[in-house]
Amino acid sequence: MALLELRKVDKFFDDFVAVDRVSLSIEEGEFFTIVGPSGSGKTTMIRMLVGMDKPTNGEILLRGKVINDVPANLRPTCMVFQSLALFPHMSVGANVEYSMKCKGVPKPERRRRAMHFLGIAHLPESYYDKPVTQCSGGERQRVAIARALAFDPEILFFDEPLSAIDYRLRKVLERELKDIQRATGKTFVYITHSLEEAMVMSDRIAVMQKGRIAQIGTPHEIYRSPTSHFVSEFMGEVNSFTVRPDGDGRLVDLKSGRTIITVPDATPADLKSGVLVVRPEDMLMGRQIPAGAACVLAGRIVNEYVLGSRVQYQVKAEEDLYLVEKIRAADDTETVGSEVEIGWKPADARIFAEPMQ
């Protein structure tokens, strides 16, 4: 049984459908994150979860069991806002001690338990009586952590906590959040419009797209087996050709005319016009191309981006741009200004029976 679950859930507002038939199942001691563009309905959908709004229709169930009527302040979860929302007239330990206080916990074992979860939040004891506005943004989302695990909620709720911090704290929160959920082995449910913080986190991802979950999967399959163009361009950066076939088994560019070689089996039997995706990752350049290789362009590199152990090359071909990324090198001889062919294998290509978006 699914610790958590939703079958057919919508969610209206006047007119507007926010959620729509949504229908999905959340494992105990997952890290599950909802991840989707504004206006999506993930906000929404956590809102649903929480209890802090009620479904139009469908159900949630809580191990088996209704709960579309049960009160937040009833149900045992917790929430991490994005304010974080601390009370900043309480030290760190009252702030960790609230829910605790709340249910009549005696003092010296409300405080043996805050310094437990300050360790497991990344804070040192010393904190304990430290004012909560004194703490540095990275220091109140740990206190928020320690203290919805205080509460000893069946699920933790993440509404993008970590949105308002910058990057270098944030990669390290990232995998401070992982290494608690994976301790504690509590159920994490996460909220966010960053595609890093979900890939880095999570073990399974629901993208959203206008109230619908487009997938489910695990980080892995979500980035290289997307179900759809916009799953394919909301989970990175991708080339895309608007094809269709030339009755041969191949493609033809529509805007080009030029022919694609593609996998057979890989192109929807049904296919009269679609999309064709290449990440920027699996683009080849110059020697790197192979025989056979399903399209060579010739082009012009026009900007170079150093990404770290990582670069990236915009390349002009025609009157088209294409992203090709690789692994820096020593012996790299392509700069901006550089005349090279670029192409792809024909099986690092996905064909989408859709629009291009």
Given for the second form:
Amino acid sequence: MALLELRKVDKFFDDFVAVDRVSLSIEEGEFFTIVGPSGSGKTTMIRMLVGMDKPTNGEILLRGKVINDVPANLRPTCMVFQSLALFPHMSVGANVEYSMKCKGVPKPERRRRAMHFLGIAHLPESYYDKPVTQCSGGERQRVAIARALAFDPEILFFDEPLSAIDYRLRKVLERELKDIQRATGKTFVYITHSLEEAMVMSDRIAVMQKGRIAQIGTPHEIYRSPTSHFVSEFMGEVNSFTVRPDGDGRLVDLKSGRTIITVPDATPADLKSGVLVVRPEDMLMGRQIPAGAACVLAGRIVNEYVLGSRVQYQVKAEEDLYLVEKIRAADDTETVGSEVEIGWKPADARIFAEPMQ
Amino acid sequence: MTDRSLEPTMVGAPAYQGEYQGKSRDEASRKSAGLVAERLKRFSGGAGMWSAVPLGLLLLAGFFGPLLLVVLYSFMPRGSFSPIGWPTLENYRDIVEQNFYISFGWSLAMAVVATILLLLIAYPLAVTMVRLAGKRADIYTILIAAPLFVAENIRLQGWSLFFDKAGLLDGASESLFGAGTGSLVGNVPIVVFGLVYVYLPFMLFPLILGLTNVAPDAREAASDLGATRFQIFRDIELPLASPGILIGTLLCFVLALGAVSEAKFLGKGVVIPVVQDIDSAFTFGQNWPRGSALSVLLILIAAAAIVVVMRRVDIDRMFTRR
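Starting from the form predicted on its own above, please write out the structure of the form predicted in complex with its partner chain.
After this comes the whole thing, all chains and molecules, with the earlier chain placed first.
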């Protein structure tokens, strides 16, 4: 049985549909991430899952029991807030212990367990008496996580807690969070607008779009086999073309009339009108292009963006701009102004039968 | 002050002077200005201290001076009209022996009860006002503050006419139910009612300020961690709002302690508050030392309350909202 299940859950705010017939199930011990752009309904989702809002229609089940009307303080789940919502007038220890204090756990036992959770969250025991207002941003994150773990929840929810943290610390905390999840075996449900963040930590990801689930899958599935143009674009910019089949096993770009792709052994059913997408990292340039490749364009590099170990080029070919990304090599000669050929393997292109976004 | 900050004076040196002359004057003025600045700095730690001198003098003459006079008079013999003389403690002895402590007791007791009632009444009101923030809070604020535009004595006289025999309440209930309420003035509870009525805004607004320090997130987080409503109130709301609660309490207590009109207009003399005793000592009684001694005691009580409360309040935190 799934630990948490949603059955056709809707949430309306007056006329506005924030969450639209969402069904999904989360297994015990999973790191499950709900990802979507702002306004996609993910915050509304988590507020319903935690018990701060009630669904308009549908059912939320925890271990098979409907919990729609159970308020937050009676649910065996806990949330790490976006603002963290630490209690500013309490010490680190008092924050971590608060749930145990509410349950009436005696003081020595509380302290012992608080120390344990400080350890799990990589905070030194000396922080027990430190005022929480004197902690740095990263330390506060850890206090919030320790406080939530100390509640011993069935599910731990996270509402974008890392969004305000600088990049390097965020990377560290992402890994720590994943380690904590593995070490404790708890079910984590995480909300974020960053698919990159979701990819690093999650066992499974649900991508939300306009209140609906666009796709659920492992990070690998989401990345490799997106089921819609929206999902494929959510990871980062992609090269998109509106195409239609020409009947001879080829797809034709509607805008330029050029043959975009040739699929020699495709059945006509494989070729559909819609949006064809090639990721920048799947684009080939210069000598990377295999001999006889069907889709080759000549162009000129107009921009170069260095992304650490990789480099992204903006190539202008026949009045259209393409993004090409490759691993940086010592013998790279291409630079802004270089005349280059770009192309891609048919197998790396994905076609979605839908109008262009 | 360093030399660099004096460079503008050099630039502004009169042009018609000979080069040599101008230079020497500049240097001289620079030197002396630098010296004065240096001394100023050493003496005061900056210009701020000097800007405060006029206000300091005003406070000294207008606040500490009279206070000192009152203290001096309180140690003078009965009926004396000069603050210079052989000091005595007889005025303080009189307070105890001639039953003046009774009015002290009444003032204190009524101030305490009124403050407690104010807390109980204003707290839920403040919670509601904070929740309304951004909706209609401004209208309610104006409604609550509006009575402050009318003089206290007039408002109290109004209440007196409302509660008195053959007043509004008595007459209305007589004609509606056939039985009047009689006179409801001239007792202690009605005086306390007057105190609560007059000082409500002084409790309400600090409470609102205090409660805005309680982040809604913190309440939700506590609830999510399993806290009951009472636990949230006790562990989160009260401590976070405590600066506002303490300041409101202090303000109302000190004001109610020095209140006199409520007893006059609503109490009709059933109790004598200490301030009335002070007033009559200076006027009818022509016994300035006794009035001074009573004043000194009242000031000490109020000051003690202020010290106790202000030690526990971090005003900075209240206004900066960390």
